[in-house]
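This document starts with one chain, in the form predicted alone, laid out as structure tokens.
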Amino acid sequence: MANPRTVVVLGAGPAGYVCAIRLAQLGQKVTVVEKTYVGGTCLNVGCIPSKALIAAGSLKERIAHAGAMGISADNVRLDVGKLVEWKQGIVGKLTGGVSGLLRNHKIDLVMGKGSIVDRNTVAVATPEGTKTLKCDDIVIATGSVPIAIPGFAFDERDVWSSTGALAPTSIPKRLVVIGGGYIGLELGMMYAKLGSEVTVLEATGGALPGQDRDCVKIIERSMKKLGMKLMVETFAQGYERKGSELHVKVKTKAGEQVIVCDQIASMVGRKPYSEGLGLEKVGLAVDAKGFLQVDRQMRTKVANIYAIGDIAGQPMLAHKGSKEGLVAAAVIAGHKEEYDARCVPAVIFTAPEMASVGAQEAELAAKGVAFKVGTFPFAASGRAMSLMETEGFVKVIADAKTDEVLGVHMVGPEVTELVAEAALAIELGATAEDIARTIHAHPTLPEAIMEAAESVHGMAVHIFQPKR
């Protein structure tokens, strides 16, 4: 084997630590620099803790409806401190596991803020002083930070970022969520289940902009059932504290108004983190949206400097960043590799859950692609009935000429798990008939994907489809 390359990875999130471990597996000498915490946003204040709290909210709601099964549970109480402690325990186990993996792979971890000095040097500001790291390659995996909007600076007291919303000391009676995207709705619905009166302010014409509208309709209907209020085409202007109350000024089509609440959560999105990285010292600059341009091998325009994860462009998803980390590691180790994923699944932990992969109908129509659509409702699924979760459906979109699966969109029970089959189908170029002919275990939720694929051809068994 050729002499190992010395690599510095800036960031220990799902892109950076995955890249570092794969580099070590491929025989390279690796140092990871992390500013705040191993595991990055995802493991510490994002994906993992949010899903833990969402699971708690869902369990509380299920207990409330368990009477239909003949199960009575009186005086159900929520201990917020215990809930946050449990959530933090999960975070601790996972981040500790990642730290252990770095040690086991003999990867050096330097805690501090890293910046690029030149194409072969990284300086790290640590509590003990500046540490200089020489290297052959640099991988930028610095992730992203919440976007703050004017008038709503994050203080984690009156105005929560997603970080503050994941560490409550109590459940607010009235919560205003700014932003009806996936972060705002996931956490907004969680708080609604835990007892908050939730108002969501969304600047566009509906919740979850950019997602399949048929799926979104189910989510918006569920929000109403939870007692949530969705205000669309509404812009938050600022707020004032009056005693124990927060008065939020909003601008709507009907004019200005004030919403009174006890807590504000501003969740309008995230932006790539590049502050103080020293990109200019090697001739690199982010674009207007804060991204670094990379090629299919994750290289920036400086050949030995790579960028992966949120800073490398949309979609800003942990699993996309991890995949890019694997690609960059292989390229650095001298393997013939490039990022060639046909699709990236998106999962949204609302109630019910939503998941999508591949093209949407509107997108295909705009391109003039002829397609067929098959759907199957969870109301016709025996397994969904047994779970008491029959809202939603699976939609399969297939090429009208070749029958190749172009997109799958679903909303309903555990669809964040089911989408993996759909992603594999698209990645392998499967047809709707391929899915339909594959035997699916009964009684299970994945049968809904099989039936939706049958529905593309008007042949679903467990729903009636009039002859076309």
Ligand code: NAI
Given for the second form:
Amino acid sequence: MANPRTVVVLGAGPAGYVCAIRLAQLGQKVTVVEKTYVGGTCLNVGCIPSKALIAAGSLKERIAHAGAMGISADNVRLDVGKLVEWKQGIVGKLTGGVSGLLRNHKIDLVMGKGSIVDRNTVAVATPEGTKTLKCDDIVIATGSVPIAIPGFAFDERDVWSSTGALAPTSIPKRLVVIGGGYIGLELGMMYAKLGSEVTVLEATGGALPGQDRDCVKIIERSMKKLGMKLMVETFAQGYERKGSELHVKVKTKAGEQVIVCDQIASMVGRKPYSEGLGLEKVGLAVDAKGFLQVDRQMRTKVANIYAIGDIAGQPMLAHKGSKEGLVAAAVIAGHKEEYDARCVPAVIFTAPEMASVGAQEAELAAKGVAFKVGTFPFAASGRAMSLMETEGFVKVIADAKTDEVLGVHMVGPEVTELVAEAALAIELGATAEDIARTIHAHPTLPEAIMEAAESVHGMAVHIFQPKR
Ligand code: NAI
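Could you give the coordinates for the form predicted in complex with this ligand, as opposed to the form predicted alone above?
Up next: the whole complex, starting with the chain shown before.
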């Protein structure tokens, strides 16, 4: 086997660039091919810019509600241009940082759309013409793109995709969000905080399908408090522009309705991206959902071609893609390695935030696994009170026989940070008792995880748990 190996990574998102850097660290010769922007969706038009805008929305909202703390600020104004410029500055710093890391690791970056010619050749359409790259291995990390539904083509004027929603020129007075999933709720809530009247249209019976229902109840309540309207079992059919207004036709259980708004944002999911990739040239094909099947070493059925990130299957989350990138890099460099993560944490930057790792109750019940549940409300946390953010709770699910932590689901302040402890617990096979016996610093939010773990055994100190 040639060593160092020459590797072409297709895509410079959080799966591809992480894989490339690790390959270089392991002494391999790497070229990254990127069609649009270094850093991919995550850094440019996804995770990072959305979190910047969400933080701004939350700050504005907090200022408006700081009266109870004795703080009043009149006439809080928003300069949308400045906000977008600030967000873009963060994106610029991060993408510049990644480009710098690629350079420092002597990784070649070729900008252009790459396609597979054969098992050892990639052609890149660059502005200067086609560039041919020979290699020992290929890593496909081409990511995903937003799904468009009939009647709502993304023109980024009337109908925003998440990309358009992250670069507003003004805050729409009335915004209709199609899709009550991760993106719809994160961005819908952000716009509600910045002043929009937001209506969310969701096809299923509730927001955030597939997530812990007790957690989602808190989010739905909070949407109401923000003045948002959630229409469930509702399908958007199409829209018409009438003067300065947009008339959205929706089908609900009660019949058809028209909702008038100034802006539509369509966020009904993402699909893996493999258009024009030349998979057929090497006998590869995507499955019915558009994913490439891989083994635990991230290999496709062609031995020297790997797939990582959104193209390699659910969950389509940046951190899962990065992990797969590290695995593929190690395997290519000849190390014994496989994807053996026990869990992938999920974080949703709603208000309050939601985070989840491991199994859910419904899932365990369906499998016939006996489990115990402990919960602890943030309303009983001194730290949450001092932050004036007492909504939500932590739920710890443990195996009824072994006490091993099987899942942790939470909604409340900073839970997107707290989930790291829960993921570590599951990864290490910790029991609820292990968490309960670990000293947690006081006064901090993670104490709520400790108390929820104590509550699994009816022993939480700061809530009354009557003996069963
Ligand atoms: P999603 O799958 O989370 O939600 C899409 C929602 O749209 C679902 O609730 C679905 O029932 C609904 N829907 C589908 N068709 C519809 C229709 N015709 N009318 C009304 N509702 C309809 O997808 P989303 O929010 O676009 O996010 C895509 C992916 O991006 C997520 O799966 C997630 O992996 C990733 N993401 C992760 C974030 C994070 O980690 N914080 C934040 C945002 C996105």
